[in-house]
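Take a look at this single chain in structure tokens; it is the form predicted alone.
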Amino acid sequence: MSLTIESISCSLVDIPTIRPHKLSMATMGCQTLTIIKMTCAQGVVGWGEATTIGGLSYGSESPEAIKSAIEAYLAPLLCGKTFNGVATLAETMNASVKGNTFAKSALETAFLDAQGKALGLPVSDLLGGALTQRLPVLWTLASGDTEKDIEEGKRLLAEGRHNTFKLKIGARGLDVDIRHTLAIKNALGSDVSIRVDVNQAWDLSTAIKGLAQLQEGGIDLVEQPTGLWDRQGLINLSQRFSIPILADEAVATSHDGYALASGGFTGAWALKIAKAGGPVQALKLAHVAQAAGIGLYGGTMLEGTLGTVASLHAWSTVKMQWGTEMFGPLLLKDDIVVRPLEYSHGQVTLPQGPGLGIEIDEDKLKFYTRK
């Protein structure tokens, strides 16, 4: 079905997070969303969400880039278009406007929710079909506090609300890390599920110890333990330990996919719409996988409602084998929805309806819209 374009808005949105949550880059107290509402002639308004983490600490697009970005080249190339599906509309954005995968990703979601609505489909239907209603989602221990991370830990395996968990660690010494990560591994339980993230922290000898240590200590996985540029060691890295290596920021496209996969990368590709442009094209990425025989796992930009629901579709359409980390609204005091996600037992469930299938608390927008 074709819809027209007619306005493209976008607002930054301020909401605090639950607790400080530590990463190798940054520490985060806040997270701004960037949502978007793109306005159809045929009276259909879809929504999307482009999210990063701790400004530019994590990555080349800030809020305020993505936001200028999109208001500045993307919104004018769009507004009074006609496209009939997302194919011409990423095809339009990447002809004129380079990398950017945040703010194009935000766009392509929201032409996915507005179509999804025209037709009455759910977007994960117009992404191929939902071969699942329910997924999995592991919670992050980020406080930075080996204490306070096993009381959180313990606390969310009592009320049966996860029992998985991915610790963020690479900001101190290896040797504190690996402490660190131990100690709640074994508070936790040897049926608990424990996965590090190291965020590009290590270079390859840190890692090459580091990687040892975890897989002796039972951790079941590492994601992107060294700069997202060493491909060559990541490959070298997942073929030396049997810990499988999860590849985060060194694999954003299908080219990025391709590239590791010859290469001889075994383990698994964190997917995100963000970085692949869009929940289209992340599941390229997937696809990629799927040929080479990689696991795949989906990953957050710790993202509000919005956001975490148009992945939720995409990942509901292929086998996640390592699961998903879609935690993104726990970690916020307060969200932009009406009605909040569903999480319970490790799970969380699809919202249903059409287009992304949740409605926006307009009150609430404009109250964390930043001023």
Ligand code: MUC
Second form
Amino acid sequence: MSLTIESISCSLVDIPTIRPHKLSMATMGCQTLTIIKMTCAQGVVGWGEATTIGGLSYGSESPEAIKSAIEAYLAPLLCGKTFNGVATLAETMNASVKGNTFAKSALETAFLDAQGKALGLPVSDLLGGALTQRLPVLWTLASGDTEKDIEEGKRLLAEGRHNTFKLKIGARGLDVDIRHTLAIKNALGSDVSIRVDVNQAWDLSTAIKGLAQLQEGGIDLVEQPTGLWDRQGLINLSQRFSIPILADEAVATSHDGYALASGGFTGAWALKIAKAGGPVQALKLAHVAQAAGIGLYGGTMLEGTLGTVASLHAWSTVKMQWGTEMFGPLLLKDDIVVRPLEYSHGQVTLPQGPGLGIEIDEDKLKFYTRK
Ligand code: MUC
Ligand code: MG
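What would the structure be for the form predicted together with this ligand, given that what you showed me was the form predicted alone?
Up next: the whole complex, starting with the chain shown before.
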């Protein structure tokens, strides 16, 4: 189904978080969503989101740079042109703009939303069809305080909202991080799956010590222990320990996936639409993983509902052996959609309806847009 893009507008939306969220490289108190409105001929409107973490401390595109890349370069390339699908849209963007996968992800999402609405089909149908309508979702305990994290974990278990938790470590010394992790593991009980995300903070020798202790302590998964550039180090660690390693920052596109898999990496990969350049591009990495026998995990950049739902449509079409972390909207004090997502029993429901299946509350969008 061909669509002519008439205009693209872009807003920076600042929403406070429910509590400080501490990662190894930044502490978040507010999340900035870059929101795209794509208006196509016949009045069809698609929405997309590009979100990163902690300004420029996590990724190489800041919210302000994403907005500027879209307004100055990508929107002029796309407006006035007709596309029959995401393949030609991506080809047009990639022919003139290198990198900038966050910005491209928002545009690919908005085009899929518009195309789904025009065809009367959910985005998951455009991506191959959903295998499931309910996806597992863990929660990240990252207040920075062991006792507060235990309290939060116990409350969420009692409410039945989540049964799997990820801890953010790496900002403090290894001994402190191991004590913190094992205290939470012991307090929440042996049935609860605990994973950690180091966000690249360890050098190789710290990683070797840390992985041995986490493996011994019954932790289920260690995410990105070392620098994203150290591909060989990550491959060696994955072969040396039986605790599985989840590559996150090290695996953005299908090219990274191919290099890791052919090098002998044995762990799992975190898919993120922002790293890859959109839901379709992220699924290309998923297919490399499937071909190589590598497990998958649905990752987040702590997006609001729009970006979370775009990811869920993609994740619903493949088997996620390690579940997902699509809890971003729950970390935000408010959102810009009319109906929030339904989270319960450690799962989230894929919205129904054409396109992404969500309705933007344009008054709220205006209220939270940076002036
Ligand atoms: C990351 O690196 O995984 C995902 C969950 C969370 O708390 O932070 C993000 C980023
Ligand atoms: Mg991570």
